[in-house]
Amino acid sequence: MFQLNANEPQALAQYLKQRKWLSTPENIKSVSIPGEGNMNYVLRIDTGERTLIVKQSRDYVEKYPHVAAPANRAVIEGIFYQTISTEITVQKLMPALIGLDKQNHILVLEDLGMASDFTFLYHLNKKLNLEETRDLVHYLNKLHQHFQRPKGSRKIANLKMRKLNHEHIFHYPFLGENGFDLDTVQTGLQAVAMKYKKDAMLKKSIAALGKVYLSSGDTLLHGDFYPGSWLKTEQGIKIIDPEFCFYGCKEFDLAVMIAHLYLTNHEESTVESVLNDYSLKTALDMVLLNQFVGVEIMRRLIGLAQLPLKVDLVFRQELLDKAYKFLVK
């Protein structure tokens, strides 16, 4: 299997020749590191002319090599990125797939430039605009319209990266014993988790909400749609990194934005206007999709898939007690 190497220019040209996404006169003139990355080892390609992302999946998780992951989880992603091709509006708003290499688990992406993602969010001294909290929902709009209902292989289910993120969603933060201790993360925050970590009711609702996740459903998912997969670019508001892509039940991509306005302390008249111009507004199902906002919101406190919160423990406690009652009614 070939392996991507960033100290190995010379290799990594001859293979994307091979492949034909490298012409013959073009040769590497310099390979970076596009940013941290969680989930994939990510190098940008320079040739001097132009710059390519070549992406590749491991059977672990890059930040957290001691977690496993599924390995073809770039493959997924590249058939996500051949899906929504057909749709002009949606791949406008991604990178263009310019190559997969299934047996590689390697991808090769359109190089979107000097970009920065959206997690300077949650530093609380940025919020998002108008137009760009818009751009998120429009791009929503377009997928969940656009993609419905597929027949026969065409689905995505890309079961083995659901059943990962079950297990860090539904399940992990909400172990009284997984050897995480949240005191690392601030101080007081573990005792203020064990409220929850011990309450039978919320672990039940949880658990038949993650069921509901597991389950087939009809709406093409970009399934990680948070801060960091949004890209402020020149060319405006970018989303990438679909890999936990499936189709389900559309309240999911919806709740996991919400969540983190919420978790961003935007006001809650912008949680409004993302759903006034979300077109599928009516047809949604707003019990499970407040359960939704309410599982991330949780996650992302107390469970492993920190974010780079600057905040005090006391406006973690508000989110979780906020994010309680999205669950338990």
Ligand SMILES: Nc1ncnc2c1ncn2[C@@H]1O[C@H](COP(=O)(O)OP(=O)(O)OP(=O)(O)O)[C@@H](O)[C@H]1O
Given for the second form:
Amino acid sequence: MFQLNANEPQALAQYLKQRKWLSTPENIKSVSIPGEGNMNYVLRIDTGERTLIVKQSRDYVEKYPHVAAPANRAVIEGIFYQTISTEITVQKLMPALIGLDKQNHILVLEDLGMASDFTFLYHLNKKLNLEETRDLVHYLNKLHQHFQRPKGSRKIANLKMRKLNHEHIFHYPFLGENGFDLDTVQTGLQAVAMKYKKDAMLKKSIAALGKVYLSSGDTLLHGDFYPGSWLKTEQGIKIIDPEFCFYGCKEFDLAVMIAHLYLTNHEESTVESVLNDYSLKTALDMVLLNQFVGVEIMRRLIGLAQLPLKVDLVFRQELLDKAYKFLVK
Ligand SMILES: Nc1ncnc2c1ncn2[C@@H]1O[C@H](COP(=O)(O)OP(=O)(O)OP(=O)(O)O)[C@@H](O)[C@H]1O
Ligand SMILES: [Mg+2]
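Would you mind generating the form predicted in complex with this ligand now that we have the form predicted alone?
Below: every chain and molecule of the assembly, starting with the one above.
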């Protein structure tokens, strides 16, 4: 198996040339890390004339090699990019797929430039403006409208990645003793979380919701539609990293976005405008949507996938309470 390695540019050039993703006269001038990532091995390759992004998935999480993860997730991500490439309105909001090597779990993507993602929102000193909010919903509108498929004709199940996500959204955060001391995130958080971990009504609601997440739906979802997947480029907002994609219920993508608006202290009016701009709103199951919002908020506050949130315990408590009300009626 070919292993991407930033320290072996010659082997990398040879590999890319063999597959015709670099032309014969091209050479690699430099290799760099394009941005913060946890799951995969991602490089930017500069030939002097152009730059490319190369991404490889391995059977573990890149940042935590002792944590296993589905090895072929880059292949599924590649299949997502192939699928959406038929629809220009979606494709122009994502990098073009230049190559997919299913054997070595490598994909080559158009470089969207030195863009930052939107994780700066967690510092709470900047907010999305109206246009940015509209653009993000516009992406979901196009993806969800154009990729609706009846059962039988859907190709992307991505069940292993969904099971991994299921563990971290619906299960692990709500275990009483899971070995993760939340006081290391913020003093007092463990005690606050314990109230929810012991709440039978909440756990019942979340277990049912988890089953919905694992069942299939008719809409192609991005699957991880949060600020880490949104890039602020010179050509406007672009969306990357659909490795958690699957055919599911549209409420999930929208709910993850809304949950992160709450986590980043956006106004209720921003959430309202998201719902207003969402073109399939009449078909939304609002109860389901709110439950997914609630569980995403909770798991980001008391689960393992923590965010660089600059907030105090009171803010976390208030958000957990809001999330609880979305989940338990
Ligand atoms: N096509 C692209 N153009 C420009 N920059 C990119 C592109 N793809 C990825 N990046 C940069 O590389 C970073 C890591 O990429 P990506 O999010 O796909 O990796 P990942 O390992 O799946 O990350 P995570 O652990 O957050 O899921 C991105 O945050 C972004 O800064
Ligand atoms: Mg990723």
